[in-house]
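In the block that follows, a single chain appears as structure tokens, in the form predicted alone.
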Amino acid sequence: MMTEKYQYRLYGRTRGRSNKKINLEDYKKKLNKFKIVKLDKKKDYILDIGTGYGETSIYLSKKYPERTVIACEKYIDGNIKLLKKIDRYNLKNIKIFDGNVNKILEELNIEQYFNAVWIFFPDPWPKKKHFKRRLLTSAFLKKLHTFLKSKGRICIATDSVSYTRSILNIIFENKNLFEWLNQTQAYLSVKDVYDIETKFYKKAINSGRNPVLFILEKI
């Protein structure tokens, strides 16, 4: 799996603003450690997309350790923090994938792996002109239906108003894919269900922001 046959432009930064330098040939030899090499129907998959800093990949690894957690980021000083974690709590449980995640969709058999997505705070690129940027769209819903397994959630956490109105337009196409679990408690805080406070979750709690959760289950 993960052969150079598709290419995906990714938005965005790979490296933060710090001037501080890393030796990218020793990153990308710990990284090769936790590659996704093959994934298997018959085991349990969550697929965590943009885990930033990696707080939300640990959480699941840890909530969830008869799973395996795909964590799903390009951006390199998040990783390095996310293996530095990794080796902190001696986790057997997380592999990750540097890249964009549909190169991992278009490689998989069309099979059912994962038990959730998570999607926790992807860039919301505000401007009305990058909104075409933007992950999550009616056609990337429908892809993730594929993979899901039976009764499979995605989990989506956003602070922006704007992207909350583009998800319940998503939602609303694909009513007939997907269950709303959580619609009759509109802007159900993510702390409300989820014990986990990402570097995203509390910039938005700082900036007088009240992150929005969706939860979604495959029908």
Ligand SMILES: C[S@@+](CC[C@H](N)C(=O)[O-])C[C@H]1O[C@@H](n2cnc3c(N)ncnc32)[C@H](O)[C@@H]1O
Contents of the next structure:
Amino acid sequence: MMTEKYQYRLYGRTRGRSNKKINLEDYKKKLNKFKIVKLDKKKDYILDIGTGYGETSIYLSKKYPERTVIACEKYIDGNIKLLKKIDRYNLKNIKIFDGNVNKILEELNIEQYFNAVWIFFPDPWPKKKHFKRRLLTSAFLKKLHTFLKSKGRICIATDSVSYTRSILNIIFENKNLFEWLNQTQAYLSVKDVYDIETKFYKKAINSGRNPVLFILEKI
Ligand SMILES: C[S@@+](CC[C@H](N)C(=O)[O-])C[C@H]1O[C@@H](n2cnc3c(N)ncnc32)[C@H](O)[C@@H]1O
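What I would like now is the form predicted in complex with the ligand, since the data block earlier showed the form predicted alone; can you produce it?
Then the entire complex follows, led off by the chain already shown.
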């Protein structure tokens, strides 16, 4: 599936800070069972980008048992947690892509596969000189648009004020492609709509920040 022309750079960690040893061979073997072989545009998928410790993927899998959730995460410690939870809850509708989301999008045929794309707390890269590392750009939103089914949705949560500002600009630049469904409720928070608390949601709340939720629908 992987191609040589692939050239997106990934920033951030792929391993946790603990020195806990991981048997990579065993990890890869376990991951292999959840590998995406081929997507079928007649089926229903949710792309969960940067699932971290897998909370969003588990939540989506239970909430939408008739859909397949594609958990996309490069963080090995997070994927190990996700694998354990899939096993614990005996979930059958999760696939895992252990790498950069741009890689999977590049390798897919351009078809309308996704009913929804979730991006919960994308890395904020708060320093101005690092803004260019951010996942959410106008070009990325356009790319997602081509893979979404008609009326497909993108859910974005963030607690970063500067990222929120940039997302607002991106939404404005793409107003002919997406309708911002909750624009009259810009104060809308994650828990007003979804009963989920991810690690980064809790971190935000504990630090006194109320995460903002954006729900966009493909026009
Ligand atoms: C701030 S964490 C949020 C984790 C989780 N969604 C949550 O709410 O707790 C962002 C996650 O996105 C992952 N990530 C960043 N860029 C990515 C990319 N291009 N493709 C896939 N995952 C990515 C990081 O590894 C990290 O685990």
